[in-house]
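Here you get one chain, nothing else, as structure tokens; it is the form predicted alone.
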Amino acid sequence: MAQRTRYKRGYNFAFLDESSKKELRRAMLKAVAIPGYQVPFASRELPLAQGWGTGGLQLTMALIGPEDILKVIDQGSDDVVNAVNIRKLLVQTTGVATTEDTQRATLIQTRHRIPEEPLCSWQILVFQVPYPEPLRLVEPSEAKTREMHAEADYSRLWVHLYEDIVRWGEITIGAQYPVMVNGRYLMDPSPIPRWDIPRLHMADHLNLFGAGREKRIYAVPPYTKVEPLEFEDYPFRVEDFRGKSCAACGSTSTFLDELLEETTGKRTYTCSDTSYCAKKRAARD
């Protein structure tokens, strides 16, 4: 069930002051219009540590309205600290409905995972971005990736997936897969594991992605062709979790966390995301 609560007094709602909120919505608007490209944005300061989201904190409190349903994640979970602190946060100052379950939500802020239960048209997703850049790997210069992008000049990125292959016979890359948007752009998904990627191709919800550090917003709108760098010969794959379950739902089709028990060295695995979890646990029971 959503629960909902009044906000404290004293706090322009959702903190943010009207006019920092016009212009996130401008520079997302920019972002939805021109898929993968990234928006610089004059990042405000807020009660939150940099690096503990508060990029896509700013998306969220410019998007938020009395009437959402607010779900906030951190690595799939709803309990984890970052998750928790940045609910805490966006209720004190909105008095929003807050929700655990993926499909009640309209607005869900997460950090380096996509829901595991498909995401509506009427839902919004936005994410926390450390790193925008995916050319950070091969260019140092700002100014230069800038130039490579305006050019669509991608290619010391592909040979940097060659070298890969060669040395260690497969794209090592794991999280912050690079993936080409709309056959224009390239984007940094944020950390988000390979098993997730599939999920922005072509997807009903939008999507938004917020750095505050470094100052970026960017977007995936619905349904824009979302493809994984990958040759021919080296296809692009997600993590193998054949032969494992959930140790707690049984599920066999989720991205699996591992678990090391200290005592016994025994390995078990559960899914990340835990509302799913919890779901299907509550219909096998």
Partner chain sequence: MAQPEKEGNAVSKEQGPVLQVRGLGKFYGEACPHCINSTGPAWESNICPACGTIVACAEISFALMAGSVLGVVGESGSGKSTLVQCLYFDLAPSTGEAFLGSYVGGKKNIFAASAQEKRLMRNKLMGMVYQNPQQGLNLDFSAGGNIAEKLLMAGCFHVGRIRARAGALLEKTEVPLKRLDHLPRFFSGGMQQRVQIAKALANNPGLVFLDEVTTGLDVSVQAKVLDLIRSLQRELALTIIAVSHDLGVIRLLTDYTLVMKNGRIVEQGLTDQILSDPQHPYTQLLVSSLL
Second form
Amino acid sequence: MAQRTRYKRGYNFAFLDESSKKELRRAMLKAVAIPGYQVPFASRELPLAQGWGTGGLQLTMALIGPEDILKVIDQGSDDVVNAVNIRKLLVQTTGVATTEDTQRATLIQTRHRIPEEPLCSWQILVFQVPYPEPLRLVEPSEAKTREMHAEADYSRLWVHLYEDIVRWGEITIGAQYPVMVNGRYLMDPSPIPRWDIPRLHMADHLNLFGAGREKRIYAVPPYTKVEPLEFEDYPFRVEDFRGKSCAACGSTSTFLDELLEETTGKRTYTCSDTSYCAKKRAARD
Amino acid sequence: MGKLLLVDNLSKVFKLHLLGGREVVACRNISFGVNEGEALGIKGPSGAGKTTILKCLYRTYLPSSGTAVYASLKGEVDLLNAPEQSILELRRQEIGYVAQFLRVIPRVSALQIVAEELLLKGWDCNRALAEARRLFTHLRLPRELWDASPYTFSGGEQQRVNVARAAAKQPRLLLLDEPTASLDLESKERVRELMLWLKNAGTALVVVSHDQEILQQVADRIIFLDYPAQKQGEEACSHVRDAYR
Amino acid sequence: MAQPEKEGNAVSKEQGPVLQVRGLGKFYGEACPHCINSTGPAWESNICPACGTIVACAEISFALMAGSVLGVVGESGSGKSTLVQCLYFDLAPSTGEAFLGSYVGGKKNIFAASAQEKRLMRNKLMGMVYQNPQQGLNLDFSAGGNIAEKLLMAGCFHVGRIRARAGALLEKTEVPLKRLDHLPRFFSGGMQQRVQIAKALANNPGLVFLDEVTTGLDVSVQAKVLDLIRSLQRELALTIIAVSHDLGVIRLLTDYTLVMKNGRIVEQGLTDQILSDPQHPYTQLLVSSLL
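Follow the form predicted alone with the form predicted together with the partner chain, if you could.
Shown next: the complete complex, the earlier chain at its head.
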């Protein structure tokens, strides 16, 4: 509150009113207490259309303090329009410092990626979630899916995976791979690539998931078991980048984006995490 | 030889609700005994209640009163009053019933019909089928019939399957209702042979029949039933036996 | 002749009953003290005249031994389907208790179990074949997937083993193996029923419910499905509760029968006794109506 002048006049700190933030914090605490469980909350109107990250944004607004150092990414990139706009809104209404360096940020809001560099226990990762319900694929009714969660009845999704294997020889889910959290709740990890799934497991940092349109908050607290659904004879696999490397930094151990040159038809690969790539290049040069 | 079955004062009254609750007495105060391995014949005019007695003992009919103490391998059981579970168990293991006519599912082969009885007794499938084949061979049932439904058989062949089915599991007590009625000589001979064979193997038989000849040949003792209104007397029957044997 | 060997008898191995039901009842409505005394066969009605509550079934008690087949017969609205649906946890009963020999040694009332325990019992200890395959099968899953659902819930997470078991079950229920990965939506009614039976047997359940399984099938298909159930029962020594309005089905499949009318058991006994010497006026009428 001391540095009131650092953000836009006429708005409360971090845009939302304090009682809304309180409700969000209560929901987050409940989410942390029951890992993987979807806590309903009253999603607020924001100067951002639903579907553009309003869930994640509300969590960030309720969490952020004047001393936080903020990083916002979209698919691993700090410079994409969605990330830029969210960062601008937050800076205008809080005046906090921002960074592209994963290791410096205290609070990271992300869409569809987990930064390559490992996070520490003092960092919080906030995910933007389009569809929080992993069972929606097999059950259209919300009342039914809640019952299924309550009874830990995940057979239908398992059958779906079985049928996938029967039909295609493997599980065809790319991003948004369903995971069991703490051996109890099935969770949609948001559309992160499979590459990122193992990095949720027993992580040092807190993961918070916000779905604004669907009005759900859930969490993976630090040091929590996160296990992708897999069959004994069809184990979970991450994306295969063997023999490929980043055209910019040469990395062979990161999640790569494929680029197709329209004129030549040549395929090149670059790191999806742009700030990590830049860091590596700087270190190399 | 010990007593296998002691029937005391068996009565059966049918109450016909569809006819305004009219009561029909089928048999009244029937008493007789059967020793282990003994063959008892029951004769009497139609409507005297011969079949009713067998059905009451097998519990296809619910007896109205009386007791029938049967010395099962697991102890004494009153067949007329025992819980249904023990009756089912006895039917599987110890007591057989041959109805007057073979009544089976039309789609099941003769061989399976016989083998099924052994399956129920706990035999495995192959052994049960082998045993059924052995029985059919002995009964001289034409081989081409084995895999067909008995519904396509002649009356005599059907009755052979009928007796074979009950005989397969070698019950300790076999109740037979007119086993030779309307059979040709050859079939009758086969059925008679089988009954004697069972008897020799230790099965006690209770045979209801009109057929004086078969009763004479098979039964050790014959009792005579009169209409249920009248008295039933075993002494008289003993005389019958004495007269013929 | 049979050798007078001592055979290990398949029956009577287990001491207690597989299932014991006491005072089961299902009411639709607020229920008042008059409901029980003023409904039932004597009143020719299962609607309470005092409060309008529908007494779908009441005062149902029976025991079921291992390896036996229990028939439940009665006309539409007699409460027979309600009875099995309560036992399979499709419906919550209003009164009564039931004990499953395979659940806590038959010492705990299964209706008092948690939803999760009930689901476990349904998946591991019971099997159900509904009259309508749409109720028992997910028509958007393949035949194999439907069977897989039961196996997955019982903790088998190995695709190879699931497929081997599903294949064996389909073979046993006489469904061509090449239909393993086809959708039952496009199967004939008889074949859908076979897949349902395969699914019901997936985990070797100790108790199988058959709810009007042959109703709605062609006569010839009916016969085949009944033959299949009979031979499976013999082979696997299944314990079955078969609900049917058809005395022919009851005669073919069962050895003990409950006769229900207006939500009550009016008579129970050995099936051949019920058919040859029915005691209750209603049963006599029923048997005399047999074609």
